[in-house]
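Encoded as structure tokens, the following chain is the form predicted on its own, with no partner shown.
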Amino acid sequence: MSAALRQTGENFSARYQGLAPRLPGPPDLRRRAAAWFDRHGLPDTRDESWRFTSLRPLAGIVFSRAEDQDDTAPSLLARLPPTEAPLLVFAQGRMRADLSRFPAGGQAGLSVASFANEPSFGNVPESETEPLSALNTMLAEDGARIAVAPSADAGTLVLLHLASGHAEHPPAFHPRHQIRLGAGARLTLIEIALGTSVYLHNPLTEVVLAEQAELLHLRLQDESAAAFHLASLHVALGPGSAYESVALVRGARIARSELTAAIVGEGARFALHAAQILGGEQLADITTVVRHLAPGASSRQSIRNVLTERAHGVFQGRIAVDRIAQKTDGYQMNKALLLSEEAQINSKPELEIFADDVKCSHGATVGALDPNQLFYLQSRGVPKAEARAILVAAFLGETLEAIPHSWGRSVLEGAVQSWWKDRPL
């Protein structure tokens, strides 16, 4: 680890020491996480799981605590199309009740609270021993606590993160979110992150699904191109439950999304459809670990990457099948479309299987736009730039078509369409 990157980690540790008496919730877990972080600091490329993703651009940056609410939050909120769904707004890492629209009394079984008022760290095993989770655990100040009562269909909830950074004194936010669905409950959660200038967003989200619960989780990461997005998502699936996520990554200078799924209930279903669309010097990394700990469950992971200029995409996916998890059906695929000679993709699929009766597979493809398809479109009078955009949209179509929610789909489609405008396609 470079001395400058070590210094950045030490600054986080020093901030914890200064804030510790004022941080909400039981202090023991924070102390253990801080002790681990003091010993290990921020990860570097010598760590196998970080070999493709360097945090060197963070080196030497002294991230500060965001002390004040920011006036740019309403303008960022205005970038989204209107919706009647309940809206939880977090600005500078803290809940903004004045911008939020809380669930009405008639929205069956849905309750929300803030971590600052009702602090609970949940049950995330990696909280003390993984870099991003440990950093969040020792510095979390606020976050969303979302619960759906058993058998309730809670409809749609929007969780919005707004951030305003600063080039000379960049802030850092570490929100702690919990989503818990009771037996047979249903929820569509649409999570969006927007921001300006330089900052670090380090959210940790825990999702717990009881028996037969179903969560559709749509995510748009559209942070500032100068920001850093280092996120952890932990999902626990009970018997017969279903977790489906559709995610679009297009923002941040460096983005790392870690997803750990523990399938602990028989017959549970896990699905991740994700797309990374990157340009300039952006680096985005999706790293997943899906643990099959019960029989008869399935997991699906489909990742698509569109990379132009000098962008760098990473997908690392591991499927681990326990000895008891017979009849497991696991699949992961990573596809990349490189639109320039300088763009690059790293793909690292892994299977770790201890059961006998399973069906698991993985694959990866890397390529450029088909010149024959380009020629066909241009021969029909379509300009070259528009023809390239049409083919890229078709490549991403499978991911977006998987969204069964009209407003959520329109938000992600709008983010894709706006991305073309300033990119050399």
Partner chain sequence: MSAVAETIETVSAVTEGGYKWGFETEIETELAPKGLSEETIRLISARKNEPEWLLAWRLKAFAAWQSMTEPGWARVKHPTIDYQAIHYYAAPKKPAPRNLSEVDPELLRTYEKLGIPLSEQAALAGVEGSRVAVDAVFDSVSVATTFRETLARAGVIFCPISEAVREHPELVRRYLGSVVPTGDNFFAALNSAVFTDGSFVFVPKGVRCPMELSTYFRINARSTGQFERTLIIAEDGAYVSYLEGCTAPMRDENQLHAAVVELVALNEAEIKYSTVQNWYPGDAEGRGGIYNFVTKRGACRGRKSKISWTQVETGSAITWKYPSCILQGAESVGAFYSVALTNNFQQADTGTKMLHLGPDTKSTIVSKGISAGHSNNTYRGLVRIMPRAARARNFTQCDSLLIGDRCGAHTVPYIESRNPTARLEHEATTSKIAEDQLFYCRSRGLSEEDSVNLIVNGFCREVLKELPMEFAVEAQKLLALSLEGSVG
Contents of the next structure:
Amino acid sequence: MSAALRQTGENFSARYQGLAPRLPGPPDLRRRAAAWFDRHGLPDTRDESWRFTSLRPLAGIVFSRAEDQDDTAPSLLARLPPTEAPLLVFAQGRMRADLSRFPAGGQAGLSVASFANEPSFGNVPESETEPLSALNTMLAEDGARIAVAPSADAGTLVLLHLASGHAEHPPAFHPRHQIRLGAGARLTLIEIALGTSVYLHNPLTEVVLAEQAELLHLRLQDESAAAFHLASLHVALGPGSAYESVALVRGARIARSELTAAIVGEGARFALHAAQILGGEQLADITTVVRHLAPGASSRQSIRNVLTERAHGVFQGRIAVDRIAQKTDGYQMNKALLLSEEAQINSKPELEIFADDVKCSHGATVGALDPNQLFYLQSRGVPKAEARAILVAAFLGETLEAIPHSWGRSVLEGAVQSWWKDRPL
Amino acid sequence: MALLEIRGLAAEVEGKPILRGVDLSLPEGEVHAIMGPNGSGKSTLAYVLAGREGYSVNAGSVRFDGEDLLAMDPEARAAVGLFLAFQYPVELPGVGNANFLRTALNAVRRARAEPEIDAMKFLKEARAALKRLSMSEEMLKRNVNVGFSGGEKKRNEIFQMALLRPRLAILDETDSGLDIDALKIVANGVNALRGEKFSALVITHYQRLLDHIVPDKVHVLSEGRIVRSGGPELALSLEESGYAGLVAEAAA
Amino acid sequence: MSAVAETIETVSAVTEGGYKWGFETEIETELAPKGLSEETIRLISARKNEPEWLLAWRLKAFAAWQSMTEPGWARVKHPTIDYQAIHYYAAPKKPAPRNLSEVDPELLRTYEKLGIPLSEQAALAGVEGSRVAVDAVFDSVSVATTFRETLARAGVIFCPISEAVREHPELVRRYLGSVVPTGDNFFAALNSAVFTDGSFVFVPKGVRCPMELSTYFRINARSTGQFERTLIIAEDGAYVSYLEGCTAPMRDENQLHAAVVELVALNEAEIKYSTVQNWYPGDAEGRGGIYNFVTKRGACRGRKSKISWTQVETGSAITWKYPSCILQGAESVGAFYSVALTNNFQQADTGTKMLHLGPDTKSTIVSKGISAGHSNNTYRGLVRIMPRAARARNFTQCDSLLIGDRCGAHTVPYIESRNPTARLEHEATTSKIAEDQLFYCRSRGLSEEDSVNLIVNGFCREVLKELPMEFAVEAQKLLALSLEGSVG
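Okay, that one was the form predicted on its own. Can I see the form predicted together with the partner chain too?
Zooming out: every chain and molecule, the one shown earlier first.
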């Protein structure tokens, strides 16, 4: 590891030492996470799970606790299409009650609190074994705590992460969110991350689904193009529960989205449909580990990458099937479109299987737009740029069209369309 | 004694009773049809006779030429001359049809202490059988049932039967999904084998196949029991009046 | 051809079962003292009358090795290997034979027993078309190479590499280490320091090698390692098909095998390299067996050159092996066809690397893994498209089959592309033998074991058909034998 990157890691440790007495919640787990982070520091490309994603651009940056920069939250908020749904707004990782619209009494069973007021670290084993989760555990100060009572259908909740950065003194924030659905509960959660200038956003989100609970989780990561987004999401699925996520990644200089799913309940269903659309010097990494720890569950992962200019896409996905997880149905597909000479993709789909009565498969394709299709469209009179846009939209279509929520779909589709505008293909 | 003697046969699948006391006697050289509505236990009977795992016999006995059929492994049943034409023939990727058949044929011959046949003789017999069944030799080169149409799969079953020359063939809804030409090919395949040393149990939902394979006897299976037996005319009357009347009669 | 039927017949005929190559040959052996040091390397080099440059080359590799550590990324577990507890040189004591008639009859009997005729008359008695020239490597030395005159008339050089060092120093010096450099990885560095024998093949411009070439490796002595080195060069327009087989006695200790194979294909040359790897896998409790750490790599240097690796891996306690292709030449083609079967406590971590450097390069990967017993079987493969590899193509298919519920099947592909005109496709599946397939076969009269063999052979067909006929039959028998005891 470069000395400068080590220094960046040590700065975080030093910040923890200074803040420790004032940080909310039980100190023991923080202390262990900090000890782990002290020993390991920020990961480098010699770590097998970081071999494609170098954090070197973080080297030498001294991140500060988020407090001094100008507040751009209201103008960021104005970028969103209007919605009636309740809105939880975080800026620089802190809950902003003044900008939020809390669920009305009528939205039965949905309760919302903040980590700052009710700190709890939940149950995330990675807090002590994985760098991004450990970093969060060490420094978390606030976050959303969302709970849905058993059997309640809580409708839609929007969770907004706004960030005002600073070019010379970039802030870092580490919000810790927890989403718990009781038995048979349902929720649609729409998360959107927006920001300006330079900052490090290091959220950790824990999702716990009790028996038969269903969560539709829509995510748009549209951080500032100069920012760093290092997120981890941990999902635990109880018997018969269903987690379905559609995620669009288009922001940040470096983005790493880790997702671990522990399928502990029989017959649970897990689905992730994600797309990364990247240009410039962007590097975005989706790393998933889906553990089948109970029989009869299914998991589906479908990842699309559209890469142009010098962008670098990474997908690492592991399906791990425990010996007891018979009748598992696991599927994973990663597709990449390279639209420029200098774009690149690294893909590592992994199967790790210890049960014999399973059906697991994965696939990956990498290629450019099909010249025959392009020509066909052009020969019917469609200009080349438009023809390319049509084909790319078709490539992404599967991911977005299936979103069963109209406002959420419009936000994600809008993000794809505005991405085109800046990029004459 | 009849070739196949089924007495009081009761069987269940995953704890659910399907056969509730089947009695049936099939003398050597005869062809019997078993008809019945969906869910009456026809396919279960076929699988129990062929020895498929997951079907547990709770009561009754099955004698094949005097031997206890239920005590035998599936391959031993094939060796004594039982052949099941599957309702849904299974695909074996990478396994060539010719290899498969010759391997099966020689395994059966070994078990019967007969000399094995060499590749040349096998090919000759196989080609002759294909010709009789108006089937293409291409069939031999393809992998077992992989990429076959429904009709091709059924014809492949009949082709296997023609080569293995069983003493008792069980045809499990071999007619389902066949057009009339394919149906005739299947029927001709069975009729060509008919004689003193060949018996068959033709399981079908419809009368159609029995126009071409005329059975010596027809049995009606309902809710796991034979509720009526008769001559070929029974099939015709079923065609007209349906199973409902019979089923009601049985319940009464 | 009903190879499957033949397989099943053969298996039924085998009464003893298990590993039938496990006997030991009683022969006087000269052993270097245990341990690895500069002295050991000087001794090996001296025994082989090597020139100074090669000794220097070995010492450089040794220095590199000393600064390296064993790679830890593979999914294999084993106790620490004591590199000082191994004899790095073991050779039959009788002086080296000048021709076949001088070969120790005990050795000839050994190879007879293994089914490898070293007498040309015996081989000639077979069908004309199926002649195979054999280089037999026994522990650290090559004991016989057949058909050398016939090959020499065609201009093909096929001899032990130790002899090539003396007779063709300019060729060896030009190509040795040019594909796998001395410091490439821990095991390749070890091999470069201590390699003892192996085969050398040179097929000159425009020559199509008139027969299959084959090397048969045999580890016999106790507490030895085998470190052979093979170098094959095909000049412009040349063609050669090369086969490799390996066995070892049954012992309750683990023995180390760390080979290096380098292939060089120039313009429009083609090299087909086939392996049936049947080193002793250890017993049913996981005691003993060979640790097989092998570096195999081919360089498609020339335009339209072609290298294909076909392997059937049934042996060894641990297999760590990734036969690779460096596709430098425009329109060059690389292929990897693999069957890896693990049973009992075997561990295999095997796959390939396809590095696409040149434009219009193509690669194909077909991997079939079968896990039974308590074994673990991992496919690990890299496909990398470099920026200049315009219009490169890769197709990868990895399938795993699990037999029983105590084993593991793992697939770890790395797919990297830096060229937008390249197209890569990867597919992988994991499944078990379906109950309905087994029942279908049994209802046609096959025993359960024969049914499993038939289905496994079908599963492996795409790979087995790439093997030369004699090897395909051998491989099918091996698969059946290796599966014994895994069902029922």
